[in-house]
Amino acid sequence: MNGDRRYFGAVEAGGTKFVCAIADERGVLHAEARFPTADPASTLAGVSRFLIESSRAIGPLSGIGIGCFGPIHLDKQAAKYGVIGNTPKKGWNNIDIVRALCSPFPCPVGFDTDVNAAALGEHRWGAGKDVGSLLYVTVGTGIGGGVLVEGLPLHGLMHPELGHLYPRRHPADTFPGVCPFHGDCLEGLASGPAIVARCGNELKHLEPGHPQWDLQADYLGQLCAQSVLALSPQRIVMGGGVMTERRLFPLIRQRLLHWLGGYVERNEILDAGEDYVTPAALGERAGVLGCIALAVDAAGAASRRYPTSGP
């Protein structure tokens, strides 16, 4: 780019809204827009129009990053790469979101889950800057977990789907759950819609003595404990609409210790865990900034594969 500033497109595709932005590689936003997650045709048309018009006004895009609700197909060698899988979001099954948004742009594309993108954002610019391995948990419309190992998103057969693990039932909880696939998985019991279905109101409107606070902390504490044992992250960052209720954090840390049962003897966890289980520093922008990171990394990988000049 001969020293010129480079610009990157970002699309955080969430269950309730799409957040789109144009930014430079430092994460400074130059344009931003939000679209409700409606039907695929109208939603993607609005996002595509924003990317095209904004890039014309600001500058050509050196990369695009898309962080999408799941499940999604991430195997670049597979025919369904870039396609949304069997999602509970009505009408979005088998939508090729990468092709729909990126075909007008001759630039590299980074594609991952919305929570892996948020994990990248927090790792690069937020609460995980000083660690190599990180778990980002979002609790809102759904529950998801993004995992970074040595700063890179964890992929395997697919991608982590921590929200669909089954917790041990709280003795006081008889709620059947709202997940259309599993009923009483973590997402079915502790997501925002699950709280409203169980209690008739959002968590923020429930009085401090309401039993939902203890239920919520217990289920999320179980998720943290299982993640410590299975993934061994150096930090757990929690975001999403439900986690804006900061009084949850000390309750979750207490239940994390309970479910670990004294087995893990690490000071990071034992010393109240305030730096170990911590709120997202980037707030609502973790996802869109993580998509910028996806775009920057995709452009960097492409330049390494296809150098513009010889050694």
The other form holds:
Number of protein chains: 2
Amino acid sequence: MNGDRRYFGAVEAGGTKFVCAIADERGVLHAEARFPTADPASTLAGVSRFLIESSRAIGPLSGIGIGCFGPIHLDKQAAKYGVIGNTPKKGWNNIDIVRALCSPFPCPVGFDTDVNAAALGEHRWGAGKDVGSLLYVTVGTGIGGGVLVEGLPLHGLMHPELGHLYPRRHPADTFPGVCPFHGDCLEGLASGPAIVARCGNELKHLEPGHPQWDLQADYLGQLCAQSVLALSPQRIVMGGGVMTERRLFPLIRQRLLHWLGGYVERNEILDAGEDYVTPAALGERAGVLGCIALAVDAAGAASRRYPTSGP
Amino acid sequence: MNGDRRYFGAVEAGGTKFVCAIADERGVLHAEARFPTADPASTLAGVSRFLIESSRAIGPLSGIGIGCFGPIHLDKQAAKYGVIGNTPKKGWNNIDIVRALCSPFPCPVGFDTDVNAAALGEHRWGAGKDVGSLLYVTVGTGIGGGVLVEGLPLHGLMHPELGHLYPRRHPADTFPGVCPFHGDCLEGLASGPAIVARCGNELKHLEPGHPQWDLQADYLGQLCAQSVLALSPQRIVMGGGVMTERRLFPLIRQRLLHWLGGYVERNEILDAGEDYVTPAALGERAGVLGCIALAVDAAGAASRRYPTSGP
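How about the form predicted in complex with a further copy of the same chain, since we already have the form predicted alone?
Below is the whole assembly, all chains and molecules, this chain first.
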């Protein structure tokens, strides 16, 4: 140990890039690296090298947190724990990401979806510090939702996969959608790749009068409404590449109210909802900081399981 | 107290009827009564009389559990705790049901949605004993969903209102729907009143080849799929008047698989799903027994808060 300070490793495994970091338990970063999400062998080799070399330079790791694109196997009792499931990302199906990255380290490991990790990060250090029931939505390469209930990530049978809910089709939208499983689910209609496939350009390059802005707000407003009705979060935090376009937020809040149809009479939602549907305070780092939180919690859980006799 | 035995009161406030009972903590009923859901004053007077007279005859109540149709105010810190919200049921908006029924009794009160109570009942004594993460869906006068996460009812901002999710419209269905808030949400398209309004008859009187069977299975299959993607329950238990038609179950399981599109590769769902989407084991009594569980838990919580010096 380096004095009182403990260090934790974080790996946010996203659809476009892997964001890796070493931080202390307050979430202060001491090293950071990014790797494009390529084939599993080369991507994981780069990440593994970063973890090993940084921990040599900075100090031994007290825990590692991995937040990974879904679907993933989270049941610790199952043989497939730590393994990536039936993903549309080529080559990544059935990859044991926890074993690949953590076997050189004797420390406890926290493993969850990238979006559950981001929800945890926003809960600990960002836009969800004051609520226990939180939804984090990312809109980027894909669409995903992480859910905290009473401060803890929601798993259940697997974990939420909100990006694959079907919205009602906007009457002006004839685009078939890009999801290889579902075609025109939310991810198929409103993810970054869907926008580019439909409009030939990213949202940020489309003029304010372009119909995609309304489509985008409508579909994401439906996602928020479906989430309110199913999960009843106390706040919805939205991040990811597409959500850096801040003018989406008021448009989404309007469509959320439209789709709820006056049924949910909670002031948090009705009062324009500026605090209810809100940008990620940690921005791009929500995921990787959430992985630090996963690592800290895993280390805490492990030390509670095996108490030492020391102070 | 009558020896060691403790008695609990239960009120399941449903859209069609109020089911009331006195039971012990094992869920054995000692008295039961039903009252049609009419105007609040006369309905609540009947229920109140039952509780007072039964407890005089059987023994003092150690707790009361109320499971009520939504939306309701569940936040114990809020002024509106115990009050019914913006319901489509005439006259019931803003009724303080907890105060109306419980003020004569000094015992602790558990208050939740009728469907969260039913989920709790099935978890304690029915089809969900072996899972902590459970969805209970009722399809009757309305459509509602109760959710347990790690064995505890999900609240968050309010509580789930799954019946008001919008399904994709079945291409053969031109019925506008009966929900006063949303028209063609799930409750508007597939509740008991929606079936009667569309077909002129209840589902049980429609011949097996009637197109409503396929519509009904498709909409409820969508509800199950949306729930899997949002809530990831370990089991879906279905009850309510419409679900007494057992031939719906295999049809719903087929449509669930269709709507998931091969994305959720969990054997629990893929292996025909007979255990995954399953009838309420407590049948019509899921709700009222769940209210007994709410009452028992409220009494337990109260005695943990104010421990006695006795054994």
